[in-house]
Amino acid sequence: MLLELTPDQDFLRETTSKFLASQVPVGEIRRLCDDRLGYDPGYWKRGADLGWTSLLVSEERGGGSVSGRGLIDLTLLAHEFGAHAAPGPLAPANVVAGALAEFGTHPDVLAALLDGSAVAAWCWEEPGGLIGGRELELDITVERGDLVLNGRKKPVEAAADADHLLVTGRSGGGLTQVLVATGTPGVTVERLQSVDMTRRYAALRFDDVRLPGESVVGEVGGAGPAVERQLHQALVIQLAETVGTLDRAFAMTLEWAFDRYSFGRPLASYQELKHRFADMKSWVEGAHAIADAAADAVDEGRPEAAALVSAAKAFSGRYGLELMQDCVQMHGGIGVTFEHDLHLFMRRATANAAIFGTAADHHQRLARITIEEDSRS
């Protein structure tokens, strides 16, 4: 999180931590391990209500802020999703939210997925990873006035269950985004298993998916800055909840270290593991600069933003998994075990490690955009 927080923003994550320490207790999840949700819809429309939903639209639109940095202030809320293991489709929503409202298209889409009684899928990934340089494969081609999808998306959060979905696809030299409602004729949805406990996945196949015009959201061939800055905003929401996540495991792991004693003495008095906690406290903070970094630049809109997000989820990718490896060590015999309470943080930070390109994805992005730099200077 940021160093420095408004008092808005401080009640804001406040707020949320209480909730879902209430509403999703470690109990609730593990209860929804076998939930086709995966979450109550109950729980993820009193969510809406507190604005969890809204951060990326604007007023005028019907969304809002509490400091007027949307971004910024749904990376408090991410961080919250990341330290309780928390269930719910927290960056696909948002994402999809405010690509509707930059449009100013499909209003009474945008109204349901705002007041929490609707969901949608942001439909980005393709199976074989787009990051690391490949292009998106799936076509969207005009015929006589209609849009036609064909092609593959590959994992897709929330989309077996969600009511739209925001497809971006080829056409021509440029990128298209479609909103298609679920359902819609040609679309064949298979579910896919998550090593996290409540968070779903789908992989989408569009086979001849014809649309009318108006589904589109932004232009024919033209949305490829806004797909960029939907990339960036989701890396963001997703690298702030993978720090949360490392918070609550490291936190664990170090109150386990003074509890625990071995031959009359704290596990956390011996100077090997004080080094081994030495080296993950550092990863942690890392983790913190550096997505905080990535979220401001993306929120101002700065030409460094690609490589900051890029660097982050390389960053988080690397050592937070290191990181948690670490805990289940530390906890001897116990962290092992299914029962224990880390494994719900271990999966979390396990799953966005993949989602959205891995770590290696990332080098070869970075690569990518000093090389372009390079060219232009």
Given for the second form:
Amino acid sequence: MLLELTPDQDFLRETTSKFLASQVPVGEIRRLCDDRLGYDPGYWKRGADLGWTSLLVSEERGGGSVSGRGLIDLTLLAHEFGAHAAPGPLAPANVVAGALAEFGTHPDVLAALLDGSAVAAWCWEEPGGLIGGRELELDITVERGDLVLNGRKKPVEAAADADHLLVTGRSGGGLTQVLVATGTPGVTVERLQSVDMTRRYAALRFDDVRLPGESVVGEVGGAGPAVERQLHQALVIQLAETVGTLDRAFAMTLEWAFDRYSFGRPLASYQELKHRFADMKSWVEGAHAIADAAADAVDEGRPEAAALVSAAKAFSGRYGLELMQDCVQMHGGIGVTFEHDLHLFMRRATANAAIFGTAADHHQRLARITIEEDSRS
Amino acid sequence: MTADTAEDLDRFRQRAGAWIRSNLRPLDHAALAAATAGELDEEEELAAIQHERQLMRMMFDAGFAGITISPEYGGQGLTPAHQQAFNEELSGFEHPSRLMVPNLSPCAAVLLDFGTEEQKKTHIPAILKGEELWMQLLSEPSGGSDVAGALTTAVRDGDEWVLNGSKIWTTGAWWSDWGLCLARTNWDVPKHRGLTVFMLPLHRDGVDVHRIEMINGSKEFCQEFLTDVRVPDTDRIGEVDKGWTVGTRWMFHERMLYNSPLITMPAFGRPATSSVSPVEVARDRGRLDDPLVRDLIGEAAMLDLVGSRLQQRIAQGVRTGHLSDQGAAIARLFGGVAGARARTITFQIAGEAGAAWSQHDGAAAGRGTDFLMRQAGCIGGGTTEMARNVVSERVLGMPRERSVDRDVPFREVPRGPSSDARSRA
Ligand SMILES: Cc1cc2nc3c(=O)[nH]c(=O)nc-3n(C[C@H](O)[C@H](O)[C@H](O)COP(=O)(O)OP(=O)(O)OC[C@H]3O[C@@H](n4cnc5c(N)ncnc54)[C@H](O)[C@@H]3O)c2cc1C
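For comparison with the form predicted alone, provide the form predicted in complex with the partner chain.
Full assembly next; the chain just shown is listed first.
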């Protein structure tokens, strides 16, 4: 999270933090673990009233940010989501709302997303993983003005209970995005098990799903740049959330190190453990720094955004998870119990690390970018 | 300086860019790598230093030296943002790389913090012009981590001080002019309360500079033997016996490394964590398409980007008071560990050329020797273990290690048998 917030941003963060602490304390997260949706619809609607879904949407289209930089504001929300392991489809709701607003299509759907009465899923990832270098395969063919979808998407956050799906596919040489209502014939939804307590993922099949031409968002075959931008937004939100989980887990573990005694002294007095905490501190700060740098570059649409986003993903995917496991280690036996709250945050970080490319996938992406840059210079 | 009076950032950037492009040569990556790897002979090394002194002079004459330093001391009186803009424009061009750390920071930084008006007016402009080159004389044969345990002693004699002892591991002392020297002025009080800082000309009678060969053949390391070196009291920095106040700030500047607003160096281009780009090594070894090699390239790029952004975050945190000065140790720790990993990565990509090579191996040549020197970045500038101590104790507030030397006169502090190992030539 940024070191310096504007008063408005600080207010947004503070309000969100208080709201989440009161609405979804750890007891509630534990209860929601067995809930089909993973959150209470009323909670999501109240969140929408607080502006959770409007930040990537311009004011003309019914949205608005607090600082004029919606994505940066959104990272503050996401950070708090991570710090509370909070439920709710924060990333998909915002990415899809942003996309609809950008192209000015489907105003009714956009309005419903903004007020929290509807939920949308952003359907990009495919089995096998797209970041590692696989080509996107879901096919979108234009037939007599209709769009016909064939292919698979997996895993997709919030897809099983969403009202709308924004689906990315290939039309010949270019990408296309279409908005699909969940009940459309030919769409098969399979609920997946998840490592997270409240986040729900699904696998989707599209078998000859036929949609009218106006379902398209943007242009047929011309969605490449928009999809890349959406991916970067989704990653920026995810990264900020992961940093929130790291902050929280680190703070909990630090407190434990002062309180827990062994051989008559606090754990925090042993140099071996102190040094590990110092390493962890450098990882936490590193994760903050690179996630903020990525958010800034994506928000401004700067060319180095892709490299920064992948560096942040690779870093938090590796060192963030290492930190989580170290936190478990510092706790001893209690650290591997369901009873202790540490795992709530480790779960979120773990899910995030595996979604939209692992650390290794992003090494590959970063290598591609670095080598291209090198051959240009 | 306010925004209205400071030269507009964009105009400054244009002026800087234009000057750089018409006065400086493009960066010679190969030459830089050879220099870092200790492949220059004495004459070449001196010529390189001379050239860098000229670059400093050119920047001074053109009004680009000491961008954030007050005009009273020969600087430009502009903001860190101006320095950053200059550094960005400098990307891809030659620059006085050896004359920045420790010359500008920590040395000039410490002078600016604690020097008298006269000391600053005499030395800062000379440093900015490349006429004076400064070194830090902290470490001693008896120990570098325990900086405050210095044994080098200064005894007052009228208006002068007489220094005796030995300093060690000073990079480049043989081609430098001045040293900032931490010395003991009182043995009868606890160690932190009996230290004083002096300015020491390195070519004065009684200063004997010996070069030490490092694993990679470089002879930049030096040891100085001080025998009855006389220093006027006007060359004392800070108060007598209050040297640790200076030392704490000094250590802070040291941990800030290249992130100090006093430092002129290209903002982009070369990875900060290693002297050789892993992409070049992979290309010269014909392994650019190997996914395992690409994994390493990606990892190195990641560490580099995270390291630089972390430096910026910590610098901003310290500047704005969100972090104490001690926070600089976080970036020092990360930089050391990431730099070591970067060396391992280029060594691994170099494969068999890491063991045996010729000039036909291109960037893969010499990576084995580089690897032998891997830990240098985790030792120089204060070790990563000391940084971990600082982060855990001073940033996270964990209990201090038990110390046996805190409240006893320094004279009575136990010293191990290794402390005298190198104290005689
Ligand atoms: C490339 C390079 C450039 C340098 N340039 C300079 C220079 O210009 N000027 C200068 O004065 N010095 C310089 N140094 C010296 C450097 O600052 C010291 O080497 C360093 O501070 C360590 O001191 P030492 O070598 O005496 O090791 P020691 O202090 O003896 O340490 C030995 C080992 O013990 C560990 N250790 C020591 N105390 C503790 C503790 N309390 N807790 C945990 N671990 C501990 C250390 O981390 C290290 O691993 C340079 C060193 C290098 C490698």
